[in-house]
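The form predicted on its own is given below as one chain in structure tokens.
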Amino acid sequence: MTMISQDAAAPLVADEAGGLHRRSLPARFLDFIRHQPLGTVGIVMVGIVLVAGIGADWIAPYDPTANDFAAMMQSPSWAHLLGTDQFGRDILSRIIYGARTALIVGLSTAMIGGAGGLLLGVASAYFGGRLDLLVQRALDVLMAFPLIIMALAVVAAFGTGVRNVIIALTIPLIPRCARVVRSSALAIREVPYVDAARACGFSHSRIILRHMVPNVVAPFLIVVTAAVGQAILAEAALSYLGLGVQEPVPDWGLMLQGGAEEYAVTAPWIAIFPGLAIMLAVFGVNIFGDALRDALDPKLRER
């Protein structure tokens, strides 16, 4: 007996003999370009974002950790784009090299975290009883408190660094993510081809991954890209606080903490130009992540 899973996130179209296929991933980008403006438009702000930390060694014209006692402070002038700050470290090059670090930690807590998730949910779901009512109950306890508290409490107890932050954000994600996939994998699991899937006598295993995580991704997707938003601005959050990446490595809540509050007059650059990157970046992800929900979701590409 074969069985055959819709993904939603790959929806059958009628050719013009009448016969259904798969549409492309090139056809299906263009249909998202064409019909998510405003999803274009983050598409772009966060491939600006990755062209910069994936090319920050070739990109940046000036060394991020060097410092030049010649040029502390001076204004945006064409010798420095963005201004220097109160070590003289050109601006611009450490905010290049600090979208290596948003990226590394937004990322990398999405996926994580997206994964333990993703697993944990549709697992919970599928075998339903008690051990989803524990499962459920120990996600309640994570989801009590808020994200930056789970984080400043993490950091806390494991120390400083981009690895304990990466950390100290997965650990929230996890229960934020699985509570999503449940509410979709609990739909699925009484879908005739899971009934069929036992009937053969598959492992629980092979169901889980071949038969119910396929058809849960277009939540997944939404929420892990809604995940490296958060991630990114609450990695800022801690190192402005002094509890996330430290230097010398480059880091936008580092040069808000260093600029923000005591150089805000004299030389308003240093906090302005992070600011305006770790606005930009989180604003590109969460609009790139609505327009993914509104080209997922079912019902409203009916509309």
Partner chain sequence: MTGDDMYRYLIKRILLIVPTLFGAATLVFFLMRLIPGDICVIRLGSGGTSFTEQALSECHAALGLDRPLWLQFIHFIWGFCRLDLGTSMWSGRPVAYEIATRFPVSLEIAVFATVIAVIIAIPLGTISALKQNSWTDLAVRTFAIAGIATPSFWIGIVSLLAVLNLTQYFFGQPWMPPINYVSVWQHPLRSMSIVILPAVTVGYRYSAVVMRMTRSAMLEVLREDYIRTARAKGLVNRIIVNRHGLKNAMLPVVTVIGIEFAFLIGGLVVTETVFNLNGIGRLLVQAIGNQDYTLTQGIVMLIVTIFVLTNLVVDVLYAWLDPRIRFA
Given for the second form:
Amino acid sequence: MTMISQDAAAPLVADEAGGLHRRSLPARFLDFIRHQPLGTVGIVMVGIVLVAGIGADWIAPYDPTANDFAAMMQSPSWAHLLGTDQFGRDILSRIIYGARTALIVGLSTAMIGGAGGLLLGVASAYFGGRLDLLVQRALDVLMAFPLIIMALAVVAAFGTGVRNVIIALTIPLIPRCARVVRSSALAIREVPYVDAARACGFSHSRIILRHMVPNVVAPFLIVVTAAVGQAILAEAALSYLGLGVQEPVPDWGLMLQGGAEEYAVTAPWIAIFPGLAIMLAVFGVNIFGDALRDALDPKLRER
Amino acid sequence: MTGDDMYRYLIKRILLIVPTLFGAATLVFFLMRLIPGDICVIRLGSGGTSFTEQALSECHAALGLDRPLWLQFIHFIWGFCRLDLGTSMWSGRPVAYEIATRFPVSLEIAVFATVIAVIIAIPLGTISALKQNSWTDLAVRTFAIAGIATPSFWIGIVSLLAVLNLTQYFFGQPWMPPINYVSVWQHPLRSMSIVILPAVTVGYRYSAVVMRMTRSAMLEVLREDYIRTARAKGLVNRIIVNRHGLKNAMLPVVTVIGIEFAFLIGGLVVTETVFNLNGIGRLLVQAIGNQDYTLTQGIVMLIVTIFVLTNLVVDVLYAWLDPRIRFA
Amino acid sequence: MDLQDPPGRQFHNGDPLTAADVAASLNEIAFPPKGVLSPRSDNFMMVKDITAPDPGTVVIHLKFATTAFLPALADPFNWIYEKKILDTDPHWYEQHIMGSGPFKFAGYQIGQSIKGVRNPDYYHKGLPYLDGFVGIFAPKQAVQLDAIRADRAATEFRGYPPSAIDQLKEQLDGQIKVQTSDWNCTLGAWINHKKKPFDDVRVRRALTLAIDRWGSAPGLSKIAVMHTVGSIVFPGSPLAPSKAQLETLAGFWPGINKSRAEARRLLKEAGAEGLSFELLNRNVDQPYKYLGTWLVDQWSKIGLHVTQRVVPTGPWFAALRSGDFTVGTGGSCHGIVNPPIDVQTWLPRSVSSANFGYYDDPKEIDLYDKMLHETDPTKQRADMWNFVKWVLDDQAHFIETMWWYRIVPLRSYVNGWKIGPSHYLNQDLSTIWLSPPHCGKCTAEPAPAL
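Output the form predicted together with the partner chain next; the form predicted on its own has already been displayed.
The complete assembly is shown below, putting the previous chain first.
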């Protein structure tokens, strides 16, 4: 498999050809930083979000949902580093816990949607014929809906809340992912070793899982990484519209509606910090994704 | 490339639209019916008053909701085929009229956002590609990725606040754009002052997408042999870029602009909410909220159709320029 | 009942407004012809017939005497249309606007604005003062406040919480004035008795005991229009319970810790410790969303896990009406302060269609009837207290929280408007006038209307 570059992405993708010469971890790490300065920043930012999301219970200084009418709309101070909102809730704590919501939505959407798209795309390419045609038309239909329109409709039908937001964002992701995977898989389907596997009488699922899936991993990972950022943004938009996660769940998009707008003049910190959190998190995911793409896709390397 | 091929491809591609639109119509029809609730309950009771079962069934009959589902579906599809979107169940006015009163706002924002995006994106993307891996490149790329990462509604909230505060600080009186939309044909200046902030808000993200595409398309083209030849011939960089590079890099860039534009028409929901603009996106949210089936179906089908047609134009354009695609 | 109407009034199209038009319109509301929807026909269930013997007289016969009639007649939604038009097309009103009021309809852009121009033939000579008005649709509180701040709007007649008003005052030093009033609206939460374990009065009492009304009111009333801790009776009314009486109701006790300990004990006794449920709420800023967030936090203090389902007005109503919820925000809002009629909301489902507790309670009906038919004010007050205590304490049918408070901001050039306890009333704008430089030729206060 020649797609994989030697230095940057070696730890990320299994290499079947085994033509990779292993260097020491620190050396490869330094190499990555040198070649991908932005990517490194991305990894650090993603790391921060991960730590905040996973360790919220230990890191957050306050209960993110506890109202405290004695501390309403306080400006940033040592007691409340990022200030408090109109219910007297600590904004830093809500942002830290909000990372968890963002991660849950972003990662589950990307994983479920990605897995669905991967299977659909590979199967569609492998079997071809009528199944492919049927799947393609179904995907056409889903793709014809702009993401936010699809999400609005799904949330309206199934209701709000974290689980339904994930469903609403997963459905539009599946076709986008399936498309990318299918076109890579189509190319691989004609490669001799797949024919050979078929000639050997291996089962379809074995061929798909063992031979085709690993070979579309690179474009797949790129799509899925991009999806994480998109899902976080779309979730924030839905929650801002009141159609996503509901109060008092700590959530970045939700934090930007209501008090954030109503008291933007006298208490701007309510509006500014959650917005920054979304921006930095998605920024991190995106530059990480870009670095990953550059590393995985030789055509785009050196750019 | 023969004209016959092209013709066949065109027919095939246009025929493919039919199942897509039909599928979309089916999907939206049944999704709407999955939503718990009843427009008649909302219409009769949203003032908090009571009403009789008889009133409810009369309302159902008046809206045609007492007919079997398959009949309603056929009615909807048949109407769509005749470009008749029916009457809004909530307001009683034709869906086409309801949409027509909102569409200009969304369209105007989308057009201005496109202009802003192109003005920012094309020069920056080109410079970024020419000075690849320089600090300029890094700065432009960071700016672009930040544009994709920033929620547009947050930029909206913050910029509205900034405009209010800055005008109060400098002129003594706070200013904000009018919230009562007038069309650009009636009062061009007033109209522009309304849409400029929303357009910048979404234009940033839009420009970021276009910028990235411009950069990578430019890079691709700059690698092509003829550019190298031109360089070898000693042509000045600027001529190369203007005459050879940009022109050839334009196709994917125009594609992205087209698709993003189609996306914007439907994707302005959040921005319209921030700025209280009476556009197609907010109408859709209201229509879904009121369970106005006909209006929701009408808006969704409009957005989907715009989306599908834009894709068609893009695909056909590509096929026309790049014969390989036709046989894929 | 015999209503005399002075002649000389006319519709905006120039046709005279006579008793025949009034009778025809009220008839269409009270006895809708087939195919016409009249959600308010129930309001006139006591009416036998409505006639117009001569152009200046409307006669309404009642089936039985009741105090509910006059408030029903005073309802601001009883529009009067021309008989001539209603006779030819009973659906005409669904798509058209006509009246005899101070302003003529001048245009409507859906979801955006409504315009009116001065009616020179208005029957109060000299009124209205304004040449016209534009009403702007802006559902979000933030946008409304921005618009007032930037003088895109002169006022908003519903009302805001103090912290929003303070913010406006701070920015518009001396350019803004406010009027305040108690508000005949209250909000709390319905408990659906049909859902387990809420059929158990211990669980319902625990829910209401958990809520620290006295402790939260000072803070919550800064950010929400919720303000006065009270029962289901308008606090300004002579029929309202005293503070000492209130403090005996579950959830209104002076010490919140004692109250919450009792709540936990009741939950444990009922086997419902750590109960999880969903609160149905309405997607409206004031005060619904604030109420929801606050309630969820209050309930977490006794170990309950509550999530919210926040939906637009339509689906919110639909869910309340279909019983598809466990606990849902709701309350009562009336134009005219009339507690004996207003508390009908809390009568059992079989009697009150505005009741979303889905319970049956014959004793409650008895208590209500006793109060309704009592004519001695002191005794009626005592009867009302028995009714309130039964609903809120003994049965804990409903979680009452606070009554609303209106603070209406007006740009200081807006004069002649007077606040009242309802946002449904006093909105004809006929007496509003503007100070210079916001009026054309005026220099001082307008001449009083005849």
